[in-house]
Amino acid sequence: MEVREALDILKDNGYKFTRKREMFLQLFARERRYLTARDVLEHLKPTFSGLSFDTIYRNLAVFTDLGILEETELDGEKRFRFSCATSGHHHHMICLECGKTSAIQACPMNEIQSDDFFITDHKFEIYGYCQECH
């Protein structure tokens, strides 16, 4: 996902263009890793002194609902990143230090069968440390 594409998705869904939203999306494009709401606040607060967690969480929810951002939870805290550009079904390895991700094509669901449970979705993530952080 790129900033221009994300802004087009917002526009197509009736959301206004704002400098704050653009900078929000530029942060995710630049970082290319999972970020917390606190990370977003720390990066944008110097430019937008009145920025609140409410504003951040509202935008994170909109971006996630529209498929612009992906969401995961690490250590009890929600984290967000630009939706993956990798096409097709895949999962991620996530660095616990820096938040960088790597796509993996293997899926453990291929081995799971159930006659008494209707599976509608799943999520599989592997946590560890990337080469730079190890």
Given for the second form:
There are 2 protein chains.
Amino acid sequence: MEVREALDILKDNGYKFTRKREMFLQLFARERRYLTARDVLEHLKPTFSGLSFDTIYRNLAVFTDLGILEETELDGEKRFRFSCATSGHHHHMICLECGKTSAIQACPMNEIQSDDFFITDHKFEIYGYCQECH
Amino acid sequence: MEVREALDILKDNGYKFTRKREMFLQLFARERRYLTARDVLEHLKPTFSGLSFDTIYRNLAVFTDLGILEETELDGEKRFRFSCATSGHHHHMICLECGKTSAIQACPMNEIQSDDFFITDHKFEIYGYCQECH
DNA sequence: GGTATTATAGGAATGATTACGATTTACCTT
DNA sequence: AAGGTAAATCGTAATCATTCCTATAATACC
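Since the structure above is the form predicted on its own, I would like to see how the form predicted in complex with a further copy of the same chain looks, so please show that one next.
Everything in the complex follows now, all chains and molecules, and the chain you saw is the first one.
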């Protein structure tokens, strides 16, 4: 995912262009790792002094709905990252220190079948520390 | 895991026996599914009118530390269930309606290897609805 | 440029969880 | 069985992430 592409998706879906949204996307494009709402606030506070959580959460939700961001929940906090170039279904190895990820193509669901459960979703994540944080 | 066994573990680790702890364990033994702290409160409120969240969370943490309960986090809430008879490493299919589970023996980590991440943990869960809730 | 609609700020409300001081209880010793 | 000590509990306040609300501001379309 690129900033330009994300902005086009926003426009195509009738959302307005704002400098905040552009900066949000540039932040995610630059960082390419999982960030919390607080991370976003702290990165953008210098630029937008009055930035509110409402704005951050609302935009994170919009971006996630549009497939621009991927979301996960870890340690009681939602975390977001720019959708991987790796299009298609995949999973992540996640650094617990910095949020950096490594994509995993293999999906364990390929070998799963169930008679007694109607399956709607699944989660497979590997946690640890990346080379820099280890 | 059985209530008797759990109480022995408590005793062996120097924790005191209380009727609340016994009732907590009986509740989990009876339900055999994932419960939230609120679920526990509501189930035990009739018996212990003044039961506080502090007591619930503290005991859930103790039980989890001792391996009596298994813990997961779903939808922004911690959930706990009696440790499966299925001893050894396993994963779960979880009913999003009632918390009932079905154990999965296969672990996707068997086929994973990583050079650039120091792996400490992983999570694999399948979500859906059980026969009764579907 | 004018107008309708969406976005945002700021702060209040919510929901889960944790922290804390005071009181009660379990368990060990005698 | 009584007493002392440490742990457990209650009741409530604090915390943290997230959502909700209302007035104001900015964007996009005509």
